[in-house]
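Taking the form predicted alone, here's one chain by itself in structure tokens.
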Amino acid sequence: MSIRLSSYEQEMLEGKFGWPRQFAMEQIVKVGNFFDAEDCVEIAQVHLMADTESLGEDGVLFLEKLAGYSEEQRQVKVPTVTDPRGIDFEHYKALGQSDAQAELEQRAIDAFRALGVMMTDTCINYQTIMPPVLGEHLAFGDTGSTIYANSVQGARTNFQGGPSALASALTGRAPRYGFHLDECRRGSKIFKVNDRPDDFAQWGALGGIIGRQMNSYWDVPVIELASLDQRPNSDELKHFGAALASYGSTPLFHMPGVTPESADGRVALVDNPQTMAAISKDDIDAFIEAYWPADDVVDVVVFAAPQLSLIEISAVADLLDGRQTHEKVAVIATVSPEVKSAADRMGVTAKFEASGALLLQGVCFYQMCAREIGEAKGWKRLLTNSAKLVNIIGGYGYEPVLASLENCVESAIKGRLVR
């Protein structure tokens, strides 16, 4: 079965609109007829990962073809927002970055504004730009993006690849399968958790154990809280949405009395779900032990992965106020460029910055060519409060560690890891 178009989508792929939209129709057409989707979903709006690192030279020549046609052509149908960037144009060349990767970014940057993408560079654009509402269809590309829209707001999109949510972008259409789809957002595993995480890498290390524990994309987990007295904030949910999504693949979760799609107490669930053992502080404590070495060299830490919001920023710059961070080691954080420019306001970089530690916007560490900064630099052991970074660095050349933000910001100033 072909999924079915509308005539206007049908319009668009026989190019009547011009190469731009027909090529995004085809490739919504392509998607769409490998997941069985029945139509397509008009979307609101679309989260774009398409860092320079992922693109290269092939992907940006590609965007400059697109940006050379006609504006009426090319221009995006639904407010449009980014990803975080490769590159910090003030800071690149001190983190050991080319000349030529900063033009390669530069280019891809000129060709997203040709196309009326708005150059958001942030994983965080539910906390930061337009927060997506209870039953609206986006498109979004990145993990923690995806999974806190589906799971925080309630909102419904699949995972979107670069080229996939572009073209939901040119057309403002997505396939109407998976996680648009009611059945598709039933809870299959119930957990319990018996003790409240404390702190951001806590809540990390609890969605990389239930991640661990999702055997396909279409597992979506229920996650019931022993106690509701305390309820997780917004960057407490994305700390545990984002490792969740990373070590799982996993795009929604419920949690009863938290979540919208449960907010009253009551999931929807598949028939026979299982469930799994419950989860205790225990278990939480052995995730992080199990990313700790026998020695306690440290070169650099990091606080990114999700990009860090103005709260989190300022938890970090106010632990580091009046002290300096060790000659030996180096301290970084990412955050959006709204909330730098509101923590420049607000005198939060300033403090940050005065204890040694270098604040970069718009990009997230992973996404910067990190194997070649850590091979310029020298580092090897990253130490961080994300766990969702943990999960992906080790892939750059790293040793990962996984501690609270105090014990972060404690290494950093002793120049060793600190339990």
Second form
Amino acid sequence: MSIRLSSYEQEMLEGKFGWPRQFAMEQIVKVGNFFDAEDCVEIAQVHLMADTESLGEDGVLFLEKLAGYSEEQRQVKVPTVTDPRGIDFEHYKALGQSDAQAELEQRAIDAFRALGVMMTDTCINYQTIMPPVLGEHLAFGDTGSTIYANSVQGARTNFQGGPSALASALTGRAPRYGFHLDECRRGSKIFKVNDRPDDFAQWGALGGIIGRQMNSYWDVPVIELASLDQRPNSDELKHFGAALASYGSTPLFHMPGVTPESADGRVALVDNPQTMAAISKDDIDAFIEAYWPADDVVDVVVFAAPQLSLIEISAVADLLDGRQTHEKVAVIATVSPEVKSAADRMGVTAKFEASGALLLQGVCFYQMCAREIGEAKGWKRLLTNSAKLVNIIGGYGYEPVLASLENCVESAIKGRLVR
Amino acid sequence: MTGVTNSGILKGHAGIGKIVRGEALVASDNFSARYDLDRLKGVFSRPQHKLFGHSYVDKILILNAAKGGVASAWMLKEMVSRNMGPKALILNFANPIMAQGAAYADLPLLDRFEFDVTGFVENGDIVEVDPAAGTLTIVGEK
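Would you mind generating the form predicted together with the partner chain now that we have the form predicted alone?
Zooming out: every chain and molecule, the one shown earlier first.
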């Protein structure tokens, strides 16, 4: 059975409103039919992942083709904001990125502006731009923003990768399947967590442990914390969710007593949910330990993935205050333009960079052609407090190590892995 | 889900793209274009992946489930545009990103078989993918 379209959607599909919207509806119909969607939902906002590493020349040419249509035919229908980009124009040369990469980035930006896309360049739009609300249908295109919006804010979106998010932006629609539907949001695997994680690396490790036990995109974990005396804050849930989404390709979790669809402690479950082995501090320690090498070499320390909140970058800057990073170790943090502006205004950037560390804005480390950066700079061993980054960056030729924020900073100062 | 119709044909959900035929590259592992591949060289580059070091170019790539992030939605077409993509993607469980990427790239995609597709085909088998019919057929064994 094919997806049912309204007369307006059918007219878009037939090209009445120009090729960009026709292309967009074709994408929606193909994906909707693949997942047996009955019809479309109207969406409130779009978060668009389209870094130039992913786009390549081919993707940028496609955006430029869209941008060549009349304003009436090419402009997005709903507020559309961007995920991190691949180039910080102030610092790209120092990172070994090429002028050709910067030129490709600029072409993509110009095309997006012609479409009416807002260049927010952040993966934490749910903290810094316009937080979604309970029940709101969205088209979010970053795994971290999707899992946070679905789980912590109770909004409804599938993972919508770049072309799909763009299709939703051009039509104001998404196919109604998956996590737009009540039946897909029921918990399927129940995890009891005996010990509260102590820091972001441990929250990420917890997300990784659970993510590895997800069989597919459709599994929904329910995380029962042993105690709600000290609830996780937004940054802790951000690291937890980003890692869970990364290791599991998982767009939704429920945390009874914390997340809105189980705020009263009860959560809707599938008919035969699985009760999984309880997770303790030993499991979290073992997850982190598995990434530690036999030697103590470190080349680069990265705070990213997700971009840091103002609270996080302030904490890093405080730990570095009055100290110098080791000459053999590069230190990088990535933040959104909004957080960078606030950090500049509050003296956080000055404190951070006085140590020798580099604060990048509007980018995230793994979205910057990290393989080419590593080869240009001779970086192999990468230390971070982001479990998500640890999961991704191994495929780019790095040897990732996961540690607490404090041990990341101490390692950067001493020039060797510290714990 | 649907099932096996005879010993040489596995039936799944209707997929995306055109009929293609080619050599299978199979593993009981998961898939993400960003996490697992060196897309310039056309090989699996994550050391922990069961296909580490193997070239996927022009292969019918058969794996378990879509994992990782959203980048594959752009990357599949980027790879195809340089003639460095797989010929088709066959998964036990796709996720929306793989479906969106396949739709954008016009890359054949099939999933949701009743049986584990990674145990149905062997590396090197010649297979035919018919997305409209939702079938994967072994037309020549290794």
